[in-house]
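Take a look at this single chain in structure tokens; it is the form predicted alone.
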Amino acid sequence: MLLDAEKHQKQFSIIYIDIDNFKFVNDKYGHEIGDELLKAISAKFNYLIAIALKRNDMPFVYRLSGDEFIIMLPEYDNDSASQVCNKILKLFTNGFNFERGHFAVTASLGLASYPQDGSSITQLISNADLAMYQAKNTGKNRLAHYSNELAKNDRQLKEIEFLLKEINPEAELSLNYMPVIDHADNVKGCEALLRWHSPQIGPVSPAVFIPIAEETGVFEMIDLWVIEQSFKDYPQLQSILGEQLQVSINISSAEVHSDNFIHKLKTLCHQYGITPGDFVLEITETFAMEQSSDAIQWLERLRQLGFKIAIDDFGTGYTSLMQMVDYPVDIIKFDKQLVERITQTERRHLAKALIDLCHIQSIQVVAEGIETSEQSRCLWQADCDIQQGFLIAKPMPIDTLKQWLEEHRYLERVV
């Protein structure tokens, strides 16, 4: 088909279809059940595709592995293709149907066209494959086209991944510190938040680099120096912001289950003379919601060491009301958007709905995110315990808190 294309100056597109949740099915209703879904999904695409291009003398439809798919278009442009992957997609809308029942599965779809995005099908597979990706990490269910822009991107990512390797964290790593407030505005804790400058890239935005880092097995090692720097400044913030101070640290979702980092923990303690209730771990609540039992009990285990554990990012998944009674925590942070949304006029009801039902468990409420002086005073009337956001303070390294603190001072009085 691409000779085809090439010799005659035709346009010629691949479809790359990696199909949402599949995993799930084959977990809950088992692997027979997860190939006649595949099965069906197949014979879908095929009289699909077989509309579209008005033949069916060969097949366009393949299934490379798992529930991995390719469909050759070809006289097919990015736009004539589009609208073929639109169709597609209206296959999955709420999930998808066929005789044996309904199914929660969704696609996510890379477009590459001959011959601006590749001239061989390797690479078109390729290029078609990482825009594929890229219609997953953003959401699943929808349709990705192949860029330089997106190349671009995946080498950066790329280089962040090599990078990260070889990462010297003393002299590339450091820490910035966030300070939270208490309804009376006493300085109650601070988050470490860290940061990473490169000598070679420089600096590099948490959010691109910790998941990269937790996918190449780089996570652990960054984890523990985070924790060990921030206990190595804990007298200095204690000497600034007050003895009775609490630090959140985030620790890394891939921790989950080991007893390496444990132990790791317990060697540090010891060695900074730390006692553990002065910290809190964090976690997301995306994470919280997907474990185990067995991470529930690791979670409890950092628990009998004496560390406060938090769920963070509440308000961004799926948590149900027995989730929220199961959880191991002693901390709710309400991430920014829930902060944004309780705090209109039409839904100040269930701040306070919310804030009480932690409260009941002995759950004390953190929001984030608070960046206006109506939010702060409408989570406040909700007996909020903690607020952490831009209008209180913006992270900074440590040098720089004792002058953030005598400012916060002064314009309290003067307010």
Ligand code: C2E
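Positions refer to the first chain, counted from 1. All figures in this text were calculated on a predicted structure; none of them were measured in a lab. Each form is matched to the other, and the largest set of C-alpha atoms that superpose within 1.5 Å is called the rigid core. First, how it differs from the form predicted together with the ligand.
Annotation: Cα of H270 displaced by less than 2 Å between these two forms, core superposition. Put the two forms on the same core and the Cα of M58 is off by 2 Å or more between these two forms.
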Second form
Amino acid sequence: MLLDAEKHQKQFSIIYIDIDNFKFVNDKYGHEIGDELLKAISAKFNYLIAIALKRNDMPFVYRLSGDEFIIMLPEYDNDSASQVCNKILKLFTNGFNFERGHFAVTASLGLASYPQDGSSITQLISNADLAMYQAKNTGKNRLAHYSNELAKNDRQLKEIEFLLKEINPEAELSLNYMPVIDHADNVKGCEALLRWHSPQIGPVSPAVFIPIAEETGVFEMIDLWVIEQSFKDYPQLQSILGEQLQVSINISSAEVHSDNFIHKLKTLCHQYGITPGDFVLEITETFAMEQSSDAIQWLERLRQLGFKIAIDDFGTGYTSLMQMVDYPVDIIKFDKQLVERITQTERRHLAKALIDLCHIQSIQVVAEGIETSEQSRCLWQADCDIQQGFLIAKPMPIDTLKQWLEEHRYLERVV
Ligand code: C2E
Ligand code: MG
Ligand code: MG
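Switch from the form predicted alone to the form predicted together with the ligand and give that structure.
Once more the chain from above appears, this time first in line as the rest of the complex follows.
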């Protein structure tokens, strides 16, 4: 096809397809049903493509491996190939049905076209694959086109991945602290927030590099560095912000189940003479959703060491509060988006109800992302325990905490 296109200056397109949630079918119904589903999907692809191309002189649908397919569309440009892609997606409206039943699978599609998206087959397939990943990452069950923008992002991510593996923590990592207050405006604690300044590419946000660190396995080294650094900083933090200070540390969700992590944590506590009760370990809601009994046991072990456990970013996932309050946690942190929603006038009654529900289960509520005094007032009225947000303080290096505290106390007196 490539030779023909080169010779006669024609276009063609490649669709890369990955079936979403296919593993679920194998796990739940067994491999035999999984195989049959793949055959049924292939048959529908073949049928659809034969009609679209009006030719069957050679195969156009290929199975690469597992649940991955490639479809070749000779003489199709990007636009006409998109239309075929939409028809493929339609096969999966409401899942996929065939004589063995109804299966909740969908498809993620990536599209690359010759000549603009590549001049060799390897390049075109790999670019269609990259686009397919984009479709997966933006919510599955959709089509994504390959583009230079996509390739640029991918190169950046790969560079971050590479630089993370080579990281020199002492020279490149640092911690900022973000103070939090109670209703009486006392500083109750602070959250340790990691900063990475790469000598090659400058500052990189933790929201960008933490997920990459989790995928590539360097998160444990980073988490342990953060823990050790905040243990080292604790006496100084106490001397500035108060004896009763609680320091919150974010733990990668990839850490869950790790015995090694618990072991290292214990060692560091001994080494720095730390009382675990002075620290809160924050785990994101997405992890908590897994709800496996293993994960619960792992959290229980951390609690038995004396650490407090907080569920971070509550409100961004799809966990119900009822599930959450059954979890072995001490603190729930309402995410910025949730805070915005429940402080809107017509939803205020919700704030109080949500917080009461947590209190009944002896769970403390921290509201994050407080940016306006209106939000702050509304949540204090609803009995929220702790507030954190730019209204109170931004994350800052340890050296500037003292100055912040003086200004904060001054403002408190004059307002
Ligand atoms: P997070 O744990 O939910 O941390 C709060 C994030 O929200 C911080 O961003 C903070 O600067 C920001 N924030 C707090 N209040 C406000 C506000 O009022 N307005 C706005 N616009 N933003 C606010 P940051 O420091 O960029 O951290 C992003 C995320 O990266 C964290 O979310 C956490 O999930 C992760 N992270 C940060 N440090 C670490 C770390 O040491 N280890 C691990 N595993 N993850 C970390
Ligand atoms: Mg956090
Ligand atoms: Mg948070």
